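Just the one chain here, laid out as C-alpha cells, in the form predicted on its own.
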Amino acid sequence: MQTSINQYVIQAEPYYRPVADEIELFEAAYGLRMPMILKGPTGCGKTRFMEYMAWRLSRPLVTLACNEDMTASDLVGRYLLDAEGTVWQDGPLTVAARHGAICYLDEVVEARQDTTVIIHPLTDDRRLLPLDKRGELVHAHQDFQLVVSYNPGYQSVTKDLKQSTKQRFGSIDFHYPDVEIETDIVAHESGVAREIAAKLVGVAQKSRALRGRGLEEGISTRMLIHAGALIERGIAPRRACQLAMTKPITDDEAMLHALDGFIEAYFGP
C-alpha cells in the first residue's frame, strides 16, 4: 500500500512574514540538511514558517501533529489488512526518509519519550531509519530532513525532549512578531480592515505582559487571525474578541474581566 509524495507538495506560495533571520538560517541548514528544532509560543507561526519553507525549497512537507497516545508505528509506519491480505502502510516518518520530503514533528514533547527515540539514526551521520516489524533498513533520500518543534513555555520535567535527543538538531527560537508585521499579518490573513487589526494586535500586547501572572500565554497571533474573520463576517468586534482569543485561553473570571477591559479600550464598550 504506497502513498503519493505528490499530495504533500505545496503548490502556492504560503504567505510568510519574517521575523529576523529565520529563513537564512533554515536554509543553510537545509543545505547541509542539518536537523532542526523551531522553539516558540503556540500560534506564532512555526507551522506557517516550515509550509513557506517546503514552498521555498521546493521539497514535499509532511507533517505529524504529536500527541502522548503516538506511538513508534503511526512514526514509521504498520502491517494492515486488506481485500488482498496484509500489506505493509508507510508511516509519515518513513514516507518523507524515502522519497527526501522535509518531515515536520510539531509539538514533538507531547508524544511519548519511548517513541521519539526511534528517530535518533535519523538525525546523525546515519541517517537511516529502522523497520524493525519489517526487517528493512531505509536509508534516507539525500534530499530527506527532518524538524521538529515544541512550546518551552510548557516545557516539565515530564515534558521534555531528552538531552541526548536535543544534541542532535540545531535550533531557532521564534517569537510573536513585532507590532507593525503582525499586523500586516492578520490584515491580510483575515480580510479585516488594517486598523481594526492594530486593534486586535493591541489587545494581544497587553494580554501577553500577563504570561506568568495568571495567565499560561498569552492571545496568539492565529486566535488574532480568527478574530479578524469573525469581525469580517458581520460579528461584533467585542464579541469576536471574546469567541475568538479570551474565552479559549481562560476559565478565571477575575483574568477574563481584565481581558475584556484590554477589548474595551481599543474597540469601546
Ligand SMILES: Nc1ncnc2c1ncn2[C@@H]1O[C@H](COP(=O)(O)OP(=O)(O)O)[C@@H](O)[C@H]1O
The other form holds:
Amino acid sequence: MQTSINQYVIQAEPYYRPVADEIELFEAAYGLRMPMILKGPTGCGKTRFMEYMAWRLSRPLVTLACNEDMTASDLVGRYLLDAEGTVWQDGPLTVAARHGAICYLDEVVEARQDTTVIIHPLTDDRRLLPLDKRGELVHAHQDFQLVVSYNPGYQSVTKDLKQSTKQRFGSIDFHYPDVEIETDIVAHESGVAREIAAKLVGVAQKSRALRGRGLEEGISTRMLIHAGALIERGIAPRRACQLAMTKPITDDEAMLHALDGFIEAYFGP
Ligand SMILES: Nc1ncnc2c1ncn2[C@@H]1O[C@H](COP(=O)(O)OP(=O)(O)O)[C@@H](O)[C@H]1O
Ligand SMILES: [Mg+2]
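Okay, that is the form predicted on its own; can I get the form predicted together with the ligand now?
Starting with the chain above, the whole complex follows.
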C-alpha cells in the first residue's frame, strides 16, 4: 500500500483574509523550518490559515485531528496484513516527514503525553523520526515542517503540553478578526448579504464579552457562517441564530435568554 503525496497538495488558493501579521510571521518561521503552535479559540481560522499557507508555500499539507485514543502508531505507522503478508504503512507524520510536507496536528493537547513525545526528535536540530517497530530512522525531508494547533481556553493542568514540548515551538496567536474583516468572511463563506453578516457579527461580539462570565467560549466565526448559510436557505434569522449559534454553546436557560436578547436587538422579534 503506497501513500501518494499528491493527494495532500492543495490545488486552488484557499480564501483567507489576513487578520494581523500572521502570514509574514509564518513565512519567516517556515524559512527556518521552525516547529509552530497556532494558538487561539476554536473556529477562528487556524485550519483555514494553515491550508492557505501550505498553498502559498507550495507544500503538501498532511492534517491529523488528535484525540486521546490516538497512539504513536496512528502518527508514525504500523504493519498491516494484506494478501502478500504484513506490509508497513507509513502514518501521516511519517508521510509528511519523508516527502517534505507540512504536518498539521490539530488540537494536539487532546493526544496523550506519551503519544506527543514521539514528535520530540523531529522538533530539534536532528529532525529525526524513529520508527521503532520497523527499526528505521527517518531523516526529515528539508521541506518538512511540524505545526500544531492549541486552544488555550480549554486547557486543564492534566491536559496541557509538557513544558519540554512547548519549548521546541514558536507560536502565533489567533483571535477572531475585527468587525469589518469578520463581516467580509461571513458574507463570503455563507453567501449572505453583507448587511446580514454584520448583524451576525454583532451578536457574536456580544457573546464573546460573556466569555468566562457564564460562557466557556463565545460564538465563533464558523458558527456565524453556519447561521448565514441557513438564512440563505430561507430560515428566519432568529431561528437560524438559535440553531447555529446559541443552542450549541450553552444549555443554561438564563444564558440562552440573554443571547436571544442580543439576536432580537439585531434582527427584531
Ligand atoms: N481569516 C479568515 N479568512 C477566511 N476564512 C476564515 C477566516 N477565519 C475563519 N474563517 C472561516 O471560518 C471557518 C472556521 O475556521 P477554521 O479555520 O476551521 O477554525 P479553527 O481551525 O481555528 O477552529 C473556516 O472554514 C472559514 O470559512
Ligand atoms: Mg481547526
